[in-house]
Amino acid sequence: MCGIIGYIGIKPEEILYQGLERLEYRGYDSSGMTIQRDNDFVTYKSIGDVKKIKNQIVFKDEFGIGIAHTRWATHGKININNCHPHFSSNGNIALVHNGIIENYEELKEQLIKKGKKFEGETDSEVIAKLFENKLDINDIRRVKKKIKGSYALAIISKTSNCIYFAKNKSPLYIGIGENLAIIASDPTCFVGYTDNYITLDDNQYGRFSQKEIVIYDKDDKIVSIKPTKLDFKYLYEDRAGYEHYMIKEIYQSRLVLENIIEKYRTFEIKEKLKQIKSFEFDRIYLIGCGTAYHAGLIGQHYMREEFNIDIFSEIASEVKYKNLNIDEKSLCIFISQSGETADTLSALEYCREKGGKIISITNAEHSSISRHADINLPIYAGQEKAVASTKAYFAQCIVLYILTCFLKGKDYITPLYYFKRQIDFGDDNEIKLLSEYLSKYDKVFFIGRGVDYISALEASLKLKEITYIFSTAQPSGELKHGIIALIDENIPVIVIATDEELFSKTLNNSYEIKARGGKLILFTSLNIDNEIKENFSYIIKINKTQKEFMPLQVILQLQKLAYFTAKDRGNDPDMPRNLAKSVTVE
């Protein structure tokens, strides 16, 4: 889940540092940079977020070759010794790595017996110590054969004018511009420098300079790859005056909806939808992790309302272990914001082997999941920088609604236009008052029935991700089956109620909580009388919209609740501890 970047050209310090800022969503435990000039290295390393390294760097306008890394710790503590780049024993070769080397302990033991010394505890340093005195394509092949696992590598030496690379199960892209060349974990690093980039496939490796790229495949044959055009509109974004990316991205949901409406009226997208409709299938699987899994639950809700077939939502990391009934009549829909989620990609490969038809719903058309799918449906959310997903979740649910309608032969444009006019972001002052109240507690529960329970799951995830408050969500009807034993005067319970048919039952469950001292908070779109109001410490009223969009209407305000509560607790909502945006390791 780390981010790597390599660069050849003028002002390498500036371009590499900017790349680290753009890759920081992939990890921000530490960062490092090595520049090669005049057959020597200059290295900078720092613990913490990327801006910590900036004061160390001596920025020069001269030509240079460099690599840089922003880390999300997997092996080894967060300290300078474990910070990338790592070096060969003689210090002539430096590398940065994203991924996990599965056999690193075995390799490390062998290297120690040969007299190699290690400064840190990372699996990445083992790769560096496998290199000897030189760096050429044969050395890349030799080292590549020894390591097992996932890796995106960028490697330089004191005497070479190239950057060497290797890729397996971790994203890696190369951009070639005028008098410069860049390699990175994300094409956003190319914005402003080159219009075209190359997407590397698994087991490819090679070298590049300013003027030449040489790529080898798994059979050690040179291959030619057609460049992809950068779409600047949906790539890099700044905070545009907002204090944090997260709050900006919540407010971008209406713009995202406009993008989706525009794009899903085009011939290109309708042809994709027609192709999906032409598939023969008798069951549907919706597969994702975290927030994407919750979007799958919303999609399952939509589809079960319309189709008389089996429809399942599955957590991607569990798919391979469940012996699911997947065959050529299975429509397998994989949901991922980044399109690089390792568990989701692994589940995709499993379902393909079983014969399933593979559909992806992603925010990155260049990503591994998008490219491995039979058909990719983009969500057009633009870059999402905050770790906690907001607008991407909103967009995933909208695309699942569109897919459901198209397969059923129903109009989706008119309802979406109507919803766009009704989107309700709520009253910030009301939500801030509630967040100030919640921020003083260590535990918060969420309950709801039906689709409101799905909203409770996603709201609970957002709260725990960025506030570090212990939070859990339960169907309100399950309270008496265990969870009510935890209720006391120190537990606020957020009740989500947007379905009039289920409201009285949800209300009865709420009263059971109040009778045991729990503090009740209500998010509802329904009209309630004064007698009911007296039972709740806070009530947040949600504007009504069409029933199918109420989960999205309510989640916007629950996302903001998490955001403001995180701020009240002194946390950075964009970069919560121990989390990274793109989970590229299993």
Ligand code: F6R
The other form holds:
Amino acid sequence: MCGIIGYIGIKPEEILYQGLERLEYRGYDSSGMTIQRDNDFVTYKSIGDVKKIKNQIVFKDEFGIGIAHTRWATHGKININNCHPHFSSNGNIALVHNGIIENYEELKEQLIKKGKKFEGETDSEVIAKLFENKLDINDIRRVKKKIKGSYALAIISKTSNCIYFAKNKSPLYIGIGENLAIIASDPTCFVGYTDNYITLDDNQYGRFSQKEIVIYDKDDKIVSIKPTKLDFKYLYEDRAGYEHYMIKEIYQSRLVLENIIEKYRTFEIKEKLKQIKSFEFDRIYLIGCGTAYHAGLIGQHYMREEFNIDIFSEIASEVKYKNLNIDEKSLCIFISQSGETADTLSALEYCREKGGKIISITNAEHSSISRHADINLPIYAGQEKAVASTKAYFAQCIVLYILTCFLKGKDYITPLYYFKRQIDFGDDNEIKLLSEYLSKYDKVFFIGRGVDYISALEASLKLKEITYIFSTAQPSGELKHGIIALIDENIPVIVIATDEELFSKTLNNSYEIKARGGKLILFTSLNIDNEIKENFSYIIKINKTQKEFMPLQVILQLQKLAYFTAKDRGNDPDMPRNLAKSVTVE
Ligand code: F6R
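Form predicted on its own done; form predicted in complex with the named molecule now:
Entire complex below, previous chain first.
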């Protein structure tokens, strides 16, 4: 993962630091910055989130050239030696890198034999050590030929008046303004400074100064530059009085639904939906990672209710290894909040090669996945800052519901209006009581049947990623085929039951847990009598709504449960350990 930024102009420290804040979603293990002025470097490095580096930085109003980096560790521990920027052996050249160099071990061995010394363990430092005394475009070409893998690179030297760059399979954009130029992993870094930017393609490289940009393609030919207008805002989303972004974002779900209703009645979006409908397909694949994969499962559930064709949902990182029957008759739908997830992008390229029609559902219209798709359906969730995805999951499911209805020729606006009125965020005090109870356990299981099992999967992911409590989700009928061996009085089991027809079976499975000492907690929209109630330590009642929206109604409260439990355990729910918001390595 990692985020990189480079800048030429006045106030480099301020602009680079602000860029780091905007890129922090890509990793927050450490951050670093190098500024070149008067043929010398000043470098700042710090472990932890980007706020930690702020106190070290001496902010100056003068002109300067700088690069900065926020890290999500892949190779090497989280320490200062592994923190970017990395330097050439003589210290004259500094570099920041996002991506993974696949042949770094081989290159490192060769460099060590030549007498080069390494300070840390990263693959990125190997690129820096491939540079010698000088830095010009030929050095970029030479180094580019040696490295294999994914990279977005920004490189400066003590004496040059420009920033060099190279890109392959990691996103990189250049913003061009009056007397300034910025290169970054995400164009949100340009907002407020310039409206014009260039999206770099794979294998492109070059240099830019304040006055000139030169980009070369893979055949070393100069590329003509066609800047695009920034058509989005970087809305600095503050917490609006909430303690964390995550809880604010859960509560934004109603607003997100309003946005989607408004946008999905416009001509522009309807044209996109019509185009999808016009494709000839006899199979649908829904593909994503983590929470986006779970949204795909919900989409599959919706579509299987309506269509008599094969509909599959797949984990993106597995797509290439499953011999899936993908061809021109396959509609491949890629779901990704960030639009940059490497596994999803790589699965997309694979499906494209196989001839599939490519649709994306993203929250970032400028992202790599959106750009590589034939048609992108935006989810209009607004920036999601907390690492754990909440409102984006909600929005992805809604867009999949709309797509299903549109393909089937059904009205989606009226049901969504009704749902908007019925959204139920539950009672904080009730959820807080339960979270206090759960926070003392080190294992929590979730069970459900049918669509409730999908909610169990998503609730379990949310809980484990921010509370660090071990958690698994099982279809309730599957328990007795092995997992029940783990049940004892130290395992609370959360039962999700919103489907009337499946309730009695789920209830029986719950009693099997109870008989073995497990503690039962019920999330349900069904009316249950007192005799049943007695079996559960806690019951959270969910307001009923149209059955298609029940998984969304129930997830809102389960997201809140994860949030409050993380808080009770003293964790920062917005920035869980070891994770990053955008996963740009396979
Ligand atoms: C979990 C979570 C992750 C993401 C996954 C895919 O809360 O956020 O599981 O859903 O990394 O990310 P996107 O949707 O950006 O492709």
